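Coming up is one lone chain in C-alpha cells, specifically the form predicted alone.
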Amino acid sequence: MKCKVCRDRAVIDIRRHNAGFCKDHFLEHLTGQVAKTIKEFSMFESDDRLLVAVSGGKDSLALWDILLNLGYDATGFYLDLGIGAYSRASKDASVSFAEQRSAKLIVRSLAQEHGLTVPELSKLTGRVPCSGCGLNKRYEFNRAALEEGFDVLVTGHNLDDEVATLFGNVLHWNVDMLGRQAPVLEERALEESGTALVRKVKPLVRVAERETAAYALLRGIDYIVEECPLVEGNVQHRYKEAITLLEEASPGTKHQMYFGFLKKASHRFQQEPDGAEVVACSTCGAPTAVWDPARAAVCSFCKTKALALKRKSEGSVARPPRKRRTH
C-alpha cells in the first residue's frame, strides 16, 4: 500500500478513510484530526491552561504529545491509584514522558489524599474496581484542575472508548448517561460555594485506539502496554470487541455510530436527570445532583469514601461484587 499523500510506502492503513499513510503524513494526519476536533467543538482557546489526565497509556500520552506540539499550555496530571506494580509502571511512564519533553507533570496519590487505594475501595464497599476507579478519577481530576487554576480538563478518551460507552448506554437505556455523552461537558459553577465542575473535553474522539498506538510507536513514546489487572470481566471491553467485529466487516461503523448520535440524537437527552437540581455537596462542596433540596446533599465520592473509611476502621469488608453473566 502507498501513502495517500506522497505515494511513498505506507506504514499504516486506515480503512474507514480508505487511505494509507507514510510515517510523516500519518503523524500529520492524526495531529490534524485532533486539531479539527478542537476547532469543530470549540473545546478551548490558544491561551487556555489545559490539565491533561494521563495514565501512562498510549492514548493520554499521545494526546499530551500532540497538544504540546500544537503549542498549547498543557500540563499533565497523574493520579496514583495504588494498584501495585501496574500503578508504579504507569507512573514511571508518565514521569519519563514529562522529563523527555521538559513538560510539567502534577502527581498525586489516592492513598495520600484520602487514605484509600482502588483495591481497598472495592474490597471495603463491594463496588467493582472499575466503578470505584472511575469515581475517584473523575473527582480528583476535577479537584486538581480547580486547585491548580486550570481552565480545561482534557482526557484521552478515543473513538473506541466513546462508541463502547454509547453502545452500553443504549443497550441499557441509561438516559442520564446519554445526556452526558458528548465531546465537551461545559463548566458548571456554583457561586454560593465557589466551586465548579471544570470544563471537560475529549479531543481524541475522531481517533481510533489502533491509531493512537501507531502514533505512540512512531513518535517513540514509551507507554505502558499492560492492561490494568483489575479490568478482567469489565463489560466495556466486551462491547469494544463486538463493535470491532462490525468495524472490520464495515469500516466506518464506529464513526457513523458516534457522530450520528451527536448529530441526530444527543440533543434529545438531558445532561441532568429529570427533577434533579445541582447543588453543593455538604461535605466537600463539589457540585452534585439531588432530587430533594431540603435534605443534606452528599456527593457519590464522599458517600463512598465515608463508607470505606468506616468499614476500614471497623475491620469489616463488604461482600465481593457479583460477577456479570457472560452468556
Contents of the next structure:
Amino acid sequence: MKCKVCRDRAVIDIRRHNAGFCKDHFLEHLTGQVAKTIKEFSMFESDDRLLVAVSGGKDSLALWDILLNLGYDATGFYLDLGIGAYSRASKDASVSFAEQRSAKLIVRSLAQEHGLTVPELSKLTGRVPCSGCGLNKRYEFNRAALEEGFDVLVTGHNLDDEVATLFGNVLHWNVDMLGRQAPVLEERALEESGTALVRKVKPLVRVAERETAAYALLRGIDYIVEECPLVEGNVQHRYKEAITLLEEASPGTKHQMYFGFLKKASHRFQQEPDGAEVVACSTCGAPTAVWDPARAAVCSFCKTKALALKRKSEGSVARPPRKRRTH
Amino acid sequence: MKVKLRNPDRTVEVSGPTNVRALLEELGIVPEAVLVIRDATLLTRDEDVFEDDEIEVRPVLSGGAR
Ligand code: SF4
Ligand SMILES: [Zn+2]
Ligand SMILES: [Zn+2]
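Now show me the form predicted in complex with the partner chain; what you just gave was the form predicted alone.
What follows is the entire complex, opening with the chain shown before.
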C-alpha cells in the first residue's frame, strides 16, 4: 500500500478515508484532524489555558503531544487512582512524557485528597469500580481546573469512546445522557458559591482509537499498553468490539453513527431534566442538580465519599459489587 | 515467526512467510482492532511477513469510564 500524499510505502491504512499514509504524512493527517475538530466546534482559542486530563494511555498522551505541537498552552493533569501497579505504571508514563516534552504536569492522588482509592471505594460502597472511578475523575478534573485557574478541561475521548457511549445510551434509551453527549460542554458558573463546571472539550472525537495508538507508537510515546485490572466485565469494551466488527465490514460506520447523531439527533435530547434546578452542593459548593429545593443539596461525589468514609471508620464493607454493569 | 500478543502478554509461533491479513485471520483477530508492529513501525494488511520476523499484534481498544 502506498501513501496517498507521497506514494512512499504506507504504514497505516485508514479505510474510512480510503487512504494509506507514510509515517510523516500520517502524523500530519492526524494533527490536521484534531486542528479541524478544535476549529469546527470552537473548542478553545490560542490564548486559553488548557488542562489536559492524562492517564498515561495512548489517547491522552497523543492528544497532549498534538496540542503542544499546535502551540497551545496545555498543562497535563494526572490523577492517581490508587490501583496498585497499574496506577504506578500509568503515572510513570505520564511523568516521563512531561519531562521529555518539558511540559507542566499537575499530579494529585485520590488517597491524599480524600483518603480513598478506587478499589477501596468500590469495596466500601458496593458499586463496580468503574462507576466510582468515573465519578471521582469527573469531580477531581473539574476541581483541579477551577483551583488552578484553567479555562478549559480537555479529555482524550476518541471516536470509538463516543460511539460506544452513544450505542449504550441508545440501547438503554438513556435520554438525559443523550442530551449531554457532545464534543463541547459549556461552562456553568454558579454565582452564589463562586464555583462552576468548567468548559469541557474532546478534540479527538474525529479520530479512531486505532489511529491514536498508531500516532503514539510512531511518535515514540511510551504509553501504557496494559489495561486497568478492574476493567473486566466492562460493557463499554464489549460495545467497542461489536462496533469494530461493523466497522471492519463497512468502513465509516462509526463516523456516520456519531456525526449523524450530532447533526440530526442530539438537539432533540437537549433539555433540562424535568423540574431540576442547579444549585451549590451544601458540602463542597460544586454545582449539582436538585429536584426538591426543600432538601439540602449534596452532590453525588460528596454523598459517596461520606458513605465510604463512614464505613471505613466503622470497619464495615458493603456486600460485594452487584453484577449489574454500569457502562 | 514469533508473534507477541498482549493483555495478557504472550508469544505464539506462526509459520511464514505470509502476509499481515492472512496472519491475523489465522489468529482470529479483527484487523480494525489491532496494530501490527515490526521493528517499531507499523505494517498495513498487504505487507509480507517472514519466517524470522518478530511481530507484535497490539490491541487498540480500551475500556473503562473516562
Ligand atoms: S477501567 Fe474502570 S476502574 Fe479502571 S481506570 Fe478505567 S474507569 Fe477506572
Ligand atoms: Zn507520505
Ligand atoms: Zn459536593
